[in-house]
Structures are given as structure tokens and as C-alpha cells.
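Here you get one chain, nothing else, as C-alpha cells; it is the form predicted alone.
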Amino acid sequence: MNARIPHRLVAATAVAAASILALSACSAGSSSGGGSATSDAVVIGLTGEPVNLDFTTTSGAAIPQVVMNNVYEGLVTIDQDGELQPQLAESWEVSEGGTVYDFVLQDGVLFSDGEDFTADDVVFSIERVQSDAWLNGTKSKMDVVDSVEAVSDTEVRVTLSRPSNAWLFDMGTYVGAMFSETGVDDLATEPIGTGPYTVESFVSGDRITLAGRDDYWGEEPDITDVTLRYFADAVASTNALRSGDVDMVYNMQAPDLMGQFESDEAFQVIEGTSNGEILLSMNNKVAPFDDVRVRQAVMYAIDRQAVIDAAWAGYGTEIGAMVAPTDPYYEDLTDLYPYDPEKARELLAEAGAENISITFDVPTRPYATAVSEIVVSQLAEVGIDASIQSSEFPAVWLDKVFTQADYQMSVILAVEARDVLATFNNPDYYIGYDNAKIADQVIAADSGTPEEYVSGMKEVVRTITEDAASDVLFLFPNLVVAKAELGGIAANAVTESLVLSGLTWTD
């Protein structure tokens, strides 16, 4: 199911209309300490800036973001079509069981601080995840790892515990980067990797600065010196490139402001996909949304394709569940929860929860401002009475509602590849859905062959949905806007990492 296209250049609010007005004022010559004056720099627009640069023990996407595949690297990355591809890791070979990986390393790679890449460092990379010096949530991927050997200074050796269908991918995203044992000492502030770039700065508020690597072992990249700026709001950073403050805005979150660029042959618009879903968060463990009831009622009262019309002009795509297309056991639950308002009533009226006040925790990115907006005013036509409770992004919503589950509904864009098990087979995660059902299941899947990891997966993902669990409101699209002398660009954020490397300027 495609979003609907036409309704993508209608204003369809004041605001848009305003935002439209601010553009037109802005000078569309370049200003001082703007955009790049030479051709191996770059600067970038972005919102949502990172709390610190250490993903190990805070949780964000804004994080890797920045630093994966720019900074650090994996033994595998995932490229634009969501396949593995090679990375420090040059070959690899599985047993017959499914059990063991013997991976080759690429020789003569050095970190950053001047340190051999060698064997060593993917067994401490790997040991740390499982130890208690890794925070973030997403370590349980690791979990299948039973050890890990350095065969050689290039040869390493990695034994599941069991057949995993999973584990090779998720090397792929950041809990797969690669670590040197002297280079974890301030992972905030100064990160230490083998990717091509190095940060030399970082201003809380404004930008981060990124710098070539001329020891790197790789292809270095054109362009050696990246600004990434951090806006407030989506209308300073559009502004920004209008006036030519910035060369790029990357996953733009002023959809109403695209049509302006569309017929302005100074830039260029780009509209790919993503794996990032729109998710109505509800707390399981919390009345009134204890009740699978409860939590249906929501999903039968949401009109999604009116969410993206109304919320983010037409751009995205219903999916009917926290699966992107692009994932091998994607399947269209959209008919799932069609919207039927007299349905929903029917539902709270079974569960005794007519006429119901909840609080509705709202994180302050422009995306999830203009999505809250049309939630709360469907959920009052079913008798659902949200009161929006804004939370400052990202340190006040990930202390309060993602680590502390103090909410009872939110709503955040979930970005991380393959992320469905992450959010519903742990009871302990914010949104404390009970994986009883599921959790057999996911093992007996992700131990079978391919086409059984398929088929499992499938069903894991259906329970899930059936016991609406969560709303995946829409498929996040990414929408970039630059140059139009700006090459290389990633149209699709098939992982959180913004990959830097491959931008070019050309004649």
C-alpha cells in the first residue's frame, strides 16, 4: 500500500503556510560561516542531535547516526538494498551447522589513535557487549555468542550457542562495531574506530565537525571535511538551505516544504524509504492499556492513511506492522485493524473503560508533535480522552518514558534495522509486552533454515499484532533535499548510520 500522492503539496494548515512564507524571505545567496566553499567539505542539516557520542550506554539512534560507519565499522556492513556486504571482515565461512563463523579480517587496518586492527580487538568488541560495560538494551543480540577466538592476528573464530538466522545481520548495526581495547576510555566525546572519519569536535546544541582519516585503510572518501549541523525545529534547517547555511538536509522533517524545492533546479529532492516505523507506543504493564482490549479499541480508532495526509503530507506507508517491506518475513497485516470507530467502542464498552482519561507523552520532534495532533483527535471520537504531555527530546523522553516505562502512551520513530524483537520479546523494555506467547517461538525460528526463520517470524510478528501490542502508524520515509551539485547520497536509512563517505561534489 503506497502513501497518496497528490496530497503530498496541498497545504493543509496555517503553519504550513507560515513555514512557506519564511523560505520565500530567506536570501538565496550564501552567508558567512554557511554552507561548504570547497569541494572536500560538507554541511549537513539534521535534527535530533545526539545526548554524547557513546551508544553503548545511551540509547538514541542519534548516536550512531554520526558515528557508525563513519567512525566505527563492523566485521559487515548492510548497504541501500538491506543486503551484508563485507566490511573488516574481507571473508567468512559458516559450519554445516550453523553454529560457526571463521571470518578473515582485511589486512593493514589501523583505529584511529595509530593501534593494529587485529583479531584481538573483534574478541574484546564482542566480549564487551555481553559484559556489563555495554548499557544499552540492544547487547541481548548477543546473546547467542557462546565464544570467541582469536584463531590469528587475521583469523577469528565465533561459536553460537545455536543456529542463529539472525546474528550475522545484526553484526551488521552497531552492536557489530569494533572497538580497540585503549580506545574506550571516553566513548563520549572521543571515539576511536577504523571507519574514515574522526570527529574533532563536538558543540552540544549546534554541530558536530568530522574530519578524513589520510591513514585509512579503505577508499578515502572526497569529501574529508563534514559539518553536521543540529536545528531546533525543521523550518530553521530548511531555511538554512535556502540561504545556503547548510548543503544538505537529511531526513527532512518539513514534508509540507517539499514542493518548494521540487521546482527549484538548484536543488534536488530525494525521496527514499526507510526502516524507521512510527510507533504508538502503549505501556502493557499499565491500565487502562493492561487490557489487550483497551489497546485494540486504539488500533480500530486510528485512521493511519488520515495520520499521513494530515500529519506528514502524504509521505509514508501503512505497513500493519513493525516489519518494513524490505525484511525477508514482511507480510501486509494493514487489514489487521482497518479503522472502525463503532468497533473501538465496542471494545472499551466490553472492558469497562468508557470515557477514559489517559496522558500522552509526546517527545518534542516535529514529527511526533504533528502525529500526536491527529491520534488525540480520533481517539476523542471513540471516548479516549489523551491530554498531550510534552517531553523533551532526547534526554527527558529516553529518562522518563523509554528507561523508566513512566507513561502510559507515547509515540516515537523507531529507526533500528529489524527491530521487532528488540521491542516486544523483552517484558523488561519500555513497553512491557508480554512475550510468553512469542518467546518459543523466536528461538525455534531464528535455530531453523531460512525459510523456516521466514515462515516463524511471520508468526511471532502476528501475535504481536493480533494482541496490538503497539500501532505501527505509518513507514517513515527519508526525505532529503540538497544541492543539486551534491552526489553520493544514501537515499534510503536502511540502518540508523547517516553513511558519509560516498558524498561527492560534481561539476
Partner chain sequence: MVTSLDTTDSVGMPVPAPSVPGGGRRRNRPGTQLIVGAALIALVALVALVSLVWTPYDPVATVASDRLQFPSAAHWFGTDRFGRDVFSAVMVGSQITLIVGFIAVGIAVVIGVPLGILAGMRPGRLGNLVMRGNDILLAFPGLLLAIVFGAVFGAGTVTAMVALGIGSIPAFARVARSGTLQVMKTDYVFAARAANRSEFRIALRHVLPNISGMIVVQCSVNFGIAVLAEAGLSFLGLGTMPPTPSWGRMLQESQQFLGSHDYLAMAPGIAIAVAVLGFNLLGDGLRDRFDPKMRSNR
Second form
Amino acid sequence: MNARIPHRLVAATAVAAASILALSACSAGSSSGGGSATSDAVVIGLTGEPVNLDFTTTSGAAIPQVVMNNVYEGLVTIDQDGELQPQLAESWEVSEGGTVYDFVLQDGVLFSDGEDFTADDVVFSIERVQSDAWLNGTKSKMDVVDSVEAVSDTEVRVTLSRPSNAWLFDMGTYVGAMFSETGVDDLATEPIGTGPYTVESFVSGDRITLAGRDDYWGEEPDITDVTLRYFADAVASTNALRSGDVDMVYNMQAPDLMGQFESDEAFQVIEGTSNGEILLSMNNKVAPFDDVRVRQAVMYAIDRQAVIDAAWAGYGTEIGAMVAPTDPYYEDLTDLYPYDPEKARELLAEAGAENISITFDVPTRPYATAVSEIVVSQLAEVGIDASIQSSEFPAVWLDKVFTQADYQMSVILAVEARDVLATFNNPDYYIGYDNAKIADQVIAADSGTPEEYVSGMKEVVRTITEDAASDVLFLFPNLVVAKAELGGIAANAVTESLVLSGLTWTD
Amino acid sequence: MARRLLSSLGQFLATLLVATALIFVMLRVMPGDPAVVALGINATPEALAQWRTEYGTDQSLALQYLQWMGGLVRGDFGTSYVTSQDLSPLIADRVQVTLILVGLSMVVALLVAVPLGVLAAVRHRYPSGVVLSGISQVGVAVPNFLVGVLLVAVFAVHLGWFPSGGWVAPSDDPVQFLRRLVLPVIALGSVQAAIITRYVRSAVLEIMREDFLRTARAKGLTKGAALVRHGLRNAGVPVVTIVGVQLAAMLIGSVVIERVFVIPGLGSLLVDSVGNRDLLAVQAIVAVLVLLVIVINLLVDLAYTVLDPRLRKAA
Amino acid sequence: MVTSLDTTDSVGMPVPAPSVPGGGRRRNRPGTQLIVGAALIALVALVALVSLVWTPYDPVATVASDRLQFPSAAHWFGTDRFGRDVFSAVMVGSQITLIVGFIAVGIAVVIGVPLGILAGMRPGRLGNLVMRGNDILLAFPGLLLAIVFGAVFGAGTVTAMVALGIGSIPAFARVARSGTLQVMKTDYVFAARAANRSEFRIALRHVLPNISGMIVVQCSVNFGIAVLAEAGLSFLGLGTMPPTPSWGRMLQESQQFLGSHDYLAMAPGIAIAVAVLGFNLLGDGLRDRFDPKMRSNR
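Now the other one: the form predicted in complex with the partner chain, given that the block above is the form predicted alone.
Zooming out: every chain and molecule, the one shown earlier first.
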């Protein structure tokens, strides 16, 4: 090519592009590197990015997933088997009546800003949950606390207004996170806790990097350089795993790709336990779902195994109610509503709700869109015409469905541990279930002996399910795919937290 | 010439002013009180009121607009309501990523399209020209994200020659930076190459029919020499037009490719911010995109005057 | 600044090049592009029409036992992960494609053409004002509008086509204006003006018929653009909502199955390409017929 103008054109464009490159070369998109090259680094692929790091004001499991047990710690923690273990509390004693807890704290614990962790911080943290500073709805878990006082620098006494079987467990979730009195100014971007890691950087839309602490009070983790990369698309995350850019995809959201990884020796595939229920939520306060018969009709209309097979490639377990099989009060209730479209049509006819139209708010998450398509098809079979309306998750869904309860039907993955009461024992919650029948039972169970707690809770859950408050479609599997050499993966999602400190490279 | 420059600049500023006002008003219609979006569920009325005062959303729209514009002039986009992050560095970062991606794709597209387009025109009576033309015709019709998805499937996942996506800053690791750009640039650039090839071909064909070329050939110049001497300068105008149009379109159009290749560009930030209902971020990103489009249109306008003396006089 | 190339692409998707009057014609038999383009569009339109009354299967009915079946006599294009017939979904998907194209182009024509004619007939202050407004709109590509409108009004087919339509207005206004400017110089417009015909009447009687060819060409071009843009938006999850079949979303959903069930990506991919190719060829073919330069040279 000897052409004059195109030459000049090309040259001009090239110069322009080169100058752009030169300009940007210094700082452009401080972004993602490849998979880990060294033995103390790991890159983890996740879907569903947190908008910020402050779970005290912002809902959504993505935040505690990153920071709990990694940046923040609690007095107690929940281990991979779902058992309560000491963390910042070395030990504790519960009084005869079950209302007074005396904790003895670990000595020599430092926050990442260099401050000592003392009993005053415990008082501060617990009282902060009860104050206006804490906006997240889960704060109600701390309602049962009557008072908290520092007995000495390493001793704390918590007094409950009544005995509670649930409270100490809840202290192992993010409600029980321990904050430094001087470290809560910028929780959204700069969390300060006692955990083994600090947040090194947060590149919105891309990744969060965590760095191991030299002054961590416990055992220092093997891997000190953790990168959490966020993918808008589940397939992109597994592509990155295949091409070596990430070392592990946690809570993998493209189940149809599992087969390919299972047959490949370079990878390990783990199906961890989970607390996550896929909940087909129905607004109990608005028509047509204010009629128990319509809700029951939905329960009969849906073939849950078919939903699992089609939407999630057969990964997932029918559980029948909003209780994970790993919870102490689990009971198999799957027989309560077998797939029976005939019965569903009868119930709808009885309720005078034949051929109804509803809107179905579907959050923009892979599981939700997958589930919604088959649910719509099954509802159509019994004469319920559900039209899908997409709600961006988290912002729009949280605002419209969760906060304003301006919806008829929705579907959501509820990942919080032991969340059946948070979901149904509150008529102001977005489900709007009338809890008159269960409210007293719940308190009685929580205040009773451990045995009474289990049997009482079973009763409560059965009542909720008989009332068809909402349809628990299946237990969401916590699928993890990782390079075969990565060890110590905490694959059981016992709380929202993804525990990183156990990770290690094996040879 | 100077007057034309000046009037172009004036128009540019006026357009910018109206466009930013439009963006501002358009986004005030967005449902949801930013205070509620920011503080979330269970926020007390006092907390909401305090937030509104702090972020100034309780002031009049005109005042808010002026404050926003004041920030824009200083290059300050404010702090996101949702992520509490300072928007200016974030957006600066993303703009660079998108500019590199789009700029490189366009360079590659031009390097491919200009020779092929000329060839397709010169040989338009021969099978090779017809085939080239046909390929470009089909290339235009294929969605670029399909090209991207297939490239990832074949070259990243199956063959493992290139990373499947992601972004490395050139200053961190120039080799990784380039390796990661190969597939997205091909995906974005190939469709552009097909488009531009067709324009170059049309422009050259048109010029080949014009009188001055015949005259030149009559004077004894060969066809190729005549084309190079006289024709290609005139072909520049339509090619510059389409390059400008495509560049403007690619700035936001690259969002799909950014999604496929997990590239943290401006478009994906926009989609994420929309998802988060991050009002200030959306507002800032749209303003930046619109500014870039206007700048490109201005440059194209100026390029005409350089390329075509007749237009210079007309103006 | 008006060139024959003012086919503004407003959505980040390709603009077909204008084929050169005469140049292409000398090479091809007259109207090859037109015929092939029209045939492809007719095919898409026919499929859309047939799908209104008949598809082999219900395209949205999920049959768990039939999931992910390879193409066969029973399912020509196989089934997707919900056990839905892909051939039926591709058929019904053509409806959305055509509707989005029609509405988007329709909005752009209805608003852009009158504005362009107005600017062309009143080239002074008013015309300038209109074109300045047009320039501002030009700074908002259709895809950008679609994403922002999605935030304001909720994403969906309607939002997408309105946004794409508004984004295409500048292209139509420019084409209409440049055509009008040429028509206004002709003798019969002078005659009509001398005869004191009303401006509106001149616009309707003389200008519109004379620029309609160019408008039709532009329609064809923008139709192709709209089809690609809708596919892109659906790919991002901002276009047509499930379960309504849409080619872009089918492509997006097929990603998980690349390498194991490639047919899931091929069917919608080819469908999109056929539709866009058809409109582009049609546009090129029509341009050969209607090119303003040919007309003015006559």
C-alpha cells in the first residue's frame, strides 16, 4: 500500500491511539492479574459483588462473605460442621437461668489499626447493633440483650431479657462482629477488625484484595495474598478458572458446566452444604396470595424436582421448608405438598382464582432467572399467568420487593443461617406472613431447654409450611470448583462467611 | 479557518451544557429516593433527613445542578451515595481502559480495512474483490459479542492460547496487558473492520469513476498511480466520517465485549451503577460518555476541513 | 456538513456502507443485492407470521425430561436446558426482532423526518436551531439511552425500542434535511412557491415524495442496527424479558453450553446474522435505486 491519504489516516489514528496508551500507561485500570503464581497467593472467583463493605448499613450476603472471619471476628464462630466454637472469647459460662453469659476474652488481640481489643470494644459492638448506627434489619437478633458490661479488660457479662437458644449462635454471624471503638468511621471502604486479613484494595466492579496481617493474634494463614475477583457472568468466572486466571470459583453459578470440571483431573469439584434456600416468596398481604388456598395451590403446582433438574442441572436438594438439613430442628416436610396440578386447580377454583394474572419480580441473578422460567411454565399449567418483571439485584430488588413489599411473587436465595424466623416471624417483613399463630410458640421454644427448642421449632416450621407462607423450592448447593492443588477449602456455607484462613497449596 | 474553529468550539460548549442539563434532569426521574437507596432498609426518618442534608439532595434542583457542574469543571464527580467511593479516580481509571480497548480495536480495524477495502474496489470485477466484499457484508451482520464468546470458547478455554479475559494495567505487566487484549480487540475490531472495509471500497469505487481520474489516466498514468495520486485523498472524507461515527458508537457499544471479557471499562461500570441505582455514578458516567462523543464529533468536523479544501471554503 | 454518509450509527453497531451507484451495478446484474436482501427479509417475516399461528412446540413450555437434546427429527434445532424446542423459540424470536425494528424505526421516522424537512425548508434560524438540537441528541447513542432508560423506567422490550428509536432520530433528521435542501432547489418547488402554495402543502406534495426513497434506505439501515442493538441489550439482560423468546437472550443463555451443545448458540446467532444481512442488503439495493445523486444527475 502506497496510498497517501490512508497512510496519513492510519498514521494519525495510530498516533492518537499511541498517545492514549502512553497517557494511560502509568495508571490505567489498576486491575486483575493472572492466577496466583506464588504459594502464598490465591485468586478466588465470585459472582455478586458487594456495593460497599459495611454490613451494618447495607443488606446483602456479599459483604459478610468477604469480611466475616477474615477481617472481623466474633466472640464465637460457627465451624464447618455448623458447631459453635470459641473465637475472640476464650471461654464462656451461662448462668443457671440461661440469661447471664460471662465471657472470658482472648488476651493480646490487636485490631488492624493497632488498638487493643478489650471488653470495652465488646460492649461498644453489642450496643452499637442496638443503636441507630446499625441500620441492617438483622439488628433485631440483638433485641434479646438487656445489658452488657465490661467486668474487667478481658471479662464481659451479657444479660439477656429472657433465655434464648438462638442468641449465642447469632453471635457467630455478622451481628456479633467485634468493632474497634476508634475504627468505625469508614466501614464502607476501610473495615477494621481483629481478623487475619485486612482489606488492601477494593476496585469496584472488579476485585477486592486482602492481605495477611503480621500482628494477627491467632495462627497466621498460609496464604497471605488473597484476591477476590467478581464476575458479572458465571460463565466468565469458570472460563477464567479454565484459562488459569483464578484458582477457585466459589458458589459457582453455572451448574451445567460442573460435568466438564468433574471429568478433568486438574480440577476438584466440591458440593458443600449450604444454608441457602431458594425461596419462591409470595406476598401474604396482597391478592391473590392473601388467600391461603391460592398459596397452597402454588405449592401443589410446582414440581420442585423438575425445577432443580431444569434450572440447576440437578444440583440441589428438596427440603420442603425453610430449614437446612444441618440445622438442629430440621424435619423432612417434602411430602406436605407433592406435585399435584389437579389439586392446585381445585384449590384455585375454590378460592375463585381461576385464570389469574400476577407479576413475578425476578432479581437479576443467574439462579433467579433460571428458576423463574420453569416456575412460570408450571404456574401456567394450572391457570396462573405470571409475567416476569426483572429487578436489578441488589438495589432495585431490595428497594421495591424487600423494603416496600411492592410485589406479588418473587424468588430469592436466602443465605442467612437459621433464617426461618427472620423470614416468617415478622408481619412487617416483605413476606407479610401473619405470625399470630407462631409468635408465642417461638418465644417459648427459644426460652426452653435445648430439647424444647428443637421440638418447639419443628412445630413452628410445620405451621408455617401448612400455611404455605412461601414456597421453598430447594436447598441451594454451594458448588465449588478449584484447581486440584488447592487445599483447605471451606466449602460448607454454614454462615454467609467464606473463611479464607485455612486455604493452602499442596504439592 | 480561525472563525470556523471558534464557532465549532462555541457549539461544542453549548452542546455540552445542554447535554449535561438533560442528563441531570433525566436522572432525577429515576425512581427511588437516593437517601433510601443509600441507607437501605430500616433507616430512621432522622437518619434520612441527615443524609439528605449531608449530600445536599434536599436543595433545589437548580442549585444541585450548579453544584454538580461546578464539580465537573474541576474534574470532581463527587462521592458515590452507594459505594461511598470517590468517583473521579474510579471513572478516570475506567475511561482509560475503554479508550485503550476502543482505540486499539479501531487501529487494528483500520490496518485491516483500508488495504482490503482498496483491494476490493480495485478488483471489484474479479472474484477476489467479490469475495472480499461478500465477507465484509457478512461480517457486518454478525453480533460482536457472538464473535467474542466464540473466541473465548476456542482460543482461551479450548486451546488455552490466551487468557479468557480480565485486565492488567500496562504499567503492571506489559506482556500480560497485551496478551489479555488480543481476543477482545479481535472481537471488537473484526466487526469494525468489516464495516470500514465496505466504506473504503465504496469511496474508492466512487472516486475511480470520477473525471479527474480519467483525465489522469488519459495523461498516461497507470490506474494504480492515478488512484494514489488523486483519488485517495478524496476517499478520506467518508472514511473519516465512518471512523468518527463508529468510534462514538464503540465507546458505549464496547460494553458487551467488556462483559464477555470481564474488562473493567466505562460501559460495564455504567451497567453496574445502574444496577446499584448509584445516581451520581450513572450521572457522571453518562456525562463523560457524552463528552467523549461530542469531542469525537468535533474532531471529525475539523478533519473534514483539513481533508477537503472545498469544505474549508464552504464554511 | 451534509454528506451522503450521514447514516449515523447510534447504537454501537455497524452501519452498512452505501453501495456506490453504478459501481455495484456494473458488476452485478441489476438488483442482486435487492433481491437477496428482500428474500432474506421475506424469510424472516414469513417465519414471524407463521409463528403467530403455528410452532412445532410451545416455545415457552418447559419439559424437564427433554432437556438439552441434540438436534433430531423431533427437535430440528434441539432443545435448551428447560427442554424447550429451540426451533420454536427461534421462530417466535423473529417476532420480537421485527417488532423492535419496526417500532424503533417508526419512532425515528415519525419524529426525525418532519424535523429534517422543517430544517431543510427553513434553512435560517429555525433550521439551525433544529439541527443544533439534533446534534445534542447525536451525543446520546441509542445503547446509552437504552441502559439509562432501563434504570428510569425498568428494562424491557418497550424501553429498548423507544430508546433505540430516539437514538436513531438524528440520522433520519439529517437525511431528510439534506434531501429537502436538494428538493427545495428544484423548479417545481419554485413554481409551487410562486403559486403561493402553503409550506405544509409543499412539504407534503413535493418534498416528502421526493425524499421518500432516501428515507426508505435509511429505514432499512436502521432496522439492521436495531436488530443488533436489541440482541446486544438482551445479551446484557437489559432487553426482552424471559420467558418471551429473544435471539440475544438465547445467545446469552447458550454460553454455558458452548463446547457441549454448540447448536444452542448457532441457531440464534445465524438467525440474527440472516436478519441483519437481509436488511443491509436491502438497504444497499434500495440505495442503488434511489440514490439522490443519480436523481439529480438525470
